[in-house]
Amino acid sequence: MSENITTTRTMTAWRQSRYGGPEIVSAERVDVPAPGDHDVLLRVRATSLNAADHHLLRGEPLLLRLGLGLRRPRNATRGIDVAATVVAVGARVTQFARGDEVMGELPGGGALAEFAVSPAARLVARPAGLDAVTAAALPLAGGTAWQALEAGAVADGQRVLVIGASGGVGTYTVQLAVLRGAEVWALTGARSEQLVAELGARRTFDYRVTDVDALPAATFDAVLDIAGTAPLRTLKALLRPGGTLVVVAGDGGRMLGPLGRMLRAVFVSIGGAGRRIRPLAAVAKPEVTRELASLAAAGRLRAVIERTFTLSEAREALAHIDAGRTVGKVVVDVDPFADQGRTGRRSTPEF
């Protein structure tokens, strides 16, 4: 891609300066961050937004307050996604160079913005053939999806029923757990039961209509609670001898959030056939949004989009994720002319 490079030491980022909805955060023209040694900066091209970013910009559940800040976010930009190039890198750096296409999580988020600073090691090259809007869109949801499966030990030949599969996370679980050879159940709601069937679940249910308790019991090799609404122990009915709940998220109140379910089911998980309930705190892990962005790349993996923002939309497209009810996922495209070898003017920081 040819470009004409000017310097700049500022940028646009969307910022809160308090908790709140989206109405609270406001675009506003801040320094561009400096690497550390073991540092990139990243001009950002998209970031998808995720349910942390929601919790994130209320501060909630309040346990959160005490690690994030208490009464304001020591990150005040959302963005934990982020496809984006290289600008510049950290003394310590030596796996990129400026001008790499790179993607991963950032820490604490910041990928609202037109740059960011993120831990080179969080990152992964994007493949040639990966556009930066999908590559954005892989790696929390289909990290916490991959971590999922593997916290079930969902194998071929398996029957693994999914609550709450047309979000980001689920959309993920059902094609990862096809490609693994399983024969997917999926509860979803209705407008969503053709898209997940596209996406590979032999069975889908509107969860309206079809209660957790009138499926089958004793039929699943691994359950991924990805809705956190069902009691645990039917939950956990519905498993096979030997079968694996694994609780991906759950509602436990404004203190504890998806916590107080997560501390349930290890109480619920004692006894009861070796049926084991396992709660799942999925963390960043970019050897699998290695493997995420090669299956995107080869066609194998599919990132449903819902919908997608320009970056001076970045509020709307919050409110959009607060509003909950998000099919697959929400991405901002910060520069939607970066995969189209656009020629122009493109400001890079200075150092």
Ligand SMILES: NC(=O)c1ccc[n+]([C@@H]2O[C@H](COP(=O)([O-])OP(=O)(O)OC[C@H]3O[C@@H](n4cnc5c(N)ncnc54)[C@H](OP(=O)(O)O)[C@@H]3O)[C@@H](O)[C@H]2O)c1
Given for the second form:
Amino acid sequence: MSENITTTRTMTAWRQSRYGGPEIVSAERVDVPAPGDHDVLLRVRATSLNAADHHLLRGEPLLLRLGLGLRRPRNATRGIDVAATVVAVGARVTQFARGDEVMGELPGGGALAEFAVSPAARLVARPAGLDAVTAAALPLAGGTAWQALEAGAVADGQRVLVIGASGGVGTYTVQLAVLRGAEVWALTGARSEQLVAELGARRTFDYRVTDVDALPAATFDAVLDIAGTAPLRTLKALLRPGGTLVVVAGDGGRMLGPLGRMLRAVFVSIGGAGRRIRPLAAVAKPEVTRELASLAAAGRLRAVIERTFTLSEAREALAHIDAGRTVGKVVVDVDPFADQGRTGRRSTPEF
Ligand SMILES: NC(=O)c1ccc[n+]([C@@H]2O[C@H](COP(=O)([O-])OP(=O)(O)OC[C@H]3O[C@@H](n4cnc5c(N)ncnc54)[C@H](OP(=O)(O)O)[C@@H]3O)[C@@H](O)[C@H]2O)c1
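Previous: the form predicted alone; requested now: the form predicted together with the ligand:
Whole complex next, starting from this chain.
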């Protein structure tokens, strides 16, 4: 246990006691969690919400509940991405100390709250010059984009198609592909075409007007499917021999969700002139978060933030994500006064 906690305190946390839509969450007073030996206690500065939070909130696909909890998720508080200040460290934590600014992905969530606990190994230092709101927008979506580009072996001089370029994962995928030297074509909603071009896409298409099968066949070294609606065989036909389709998303109904499409991808990938299909299951990679943070701090990677909410507006923030129409990211600025040396109306625990 931590040596630093001397007082039991309570905090505000947004919690769910069952699966459902954003209306089921409520702000509750609960105990500040205690860090274990390998954990740190964080004062949350900001969290960004992801499609994963929507899945955990609703318990969908239903198959997920076998692992997450049949009636409610084990962790009642959403918010995986976090930027935070370390306020206490577990007995075996050596890499962080009180006062360090950190960022990363909390296993299962917990950041829609004033305090959260995380294994120290899941976190990296937040670089100077990277504000907390931007830092919170990076880890999960940026990490997924990074892993998708790795899976697609995207490299300098290649032509890449990004389908679903305007969301959290999509906006990072376009930028990181361009940073790798690829020429990016993007399918996106009409309202986001200009944004996606500004992020570096050479050509953009409105997905409601241009079907994927209207794009030139055998043209792309990699197709990164972040929308999950087009037939896999159609997407495969867009690849040059030796090219790779990376399946990031899928629309497979309430029971299986993306898993059905991911399984189909394995079968469709058999045969086909060396054209590969790779289903992606991204995982938290602190070393990737560190790279993303340093690119963002250097001004080379932009976090597109559609809207920032306060902690008291967490339900609205979840509803925004739940609607699936986000352009870039949605961030909850949990402690907007921290940079001014104040903590708003929040009580300050003594450690
Ligand atoms: N495999 C993994 O490990 C992994 C990890 C993270 C996320 N994901 C999945 O990746 C997907 C994207 O996540 P996200 O957080 O980036 O979602 P998001 O931010 O909610 O994406 C929403 C955006 O996608 C656009 N869009 C919707 N349907 C589209 C289509 N058919 N074609 C092109 N664009 C479309 C929307 O544009 P309009 O509003 O203009 O229509 C909106 O801007 C989700 O399905 C998520 O579950 C998978």
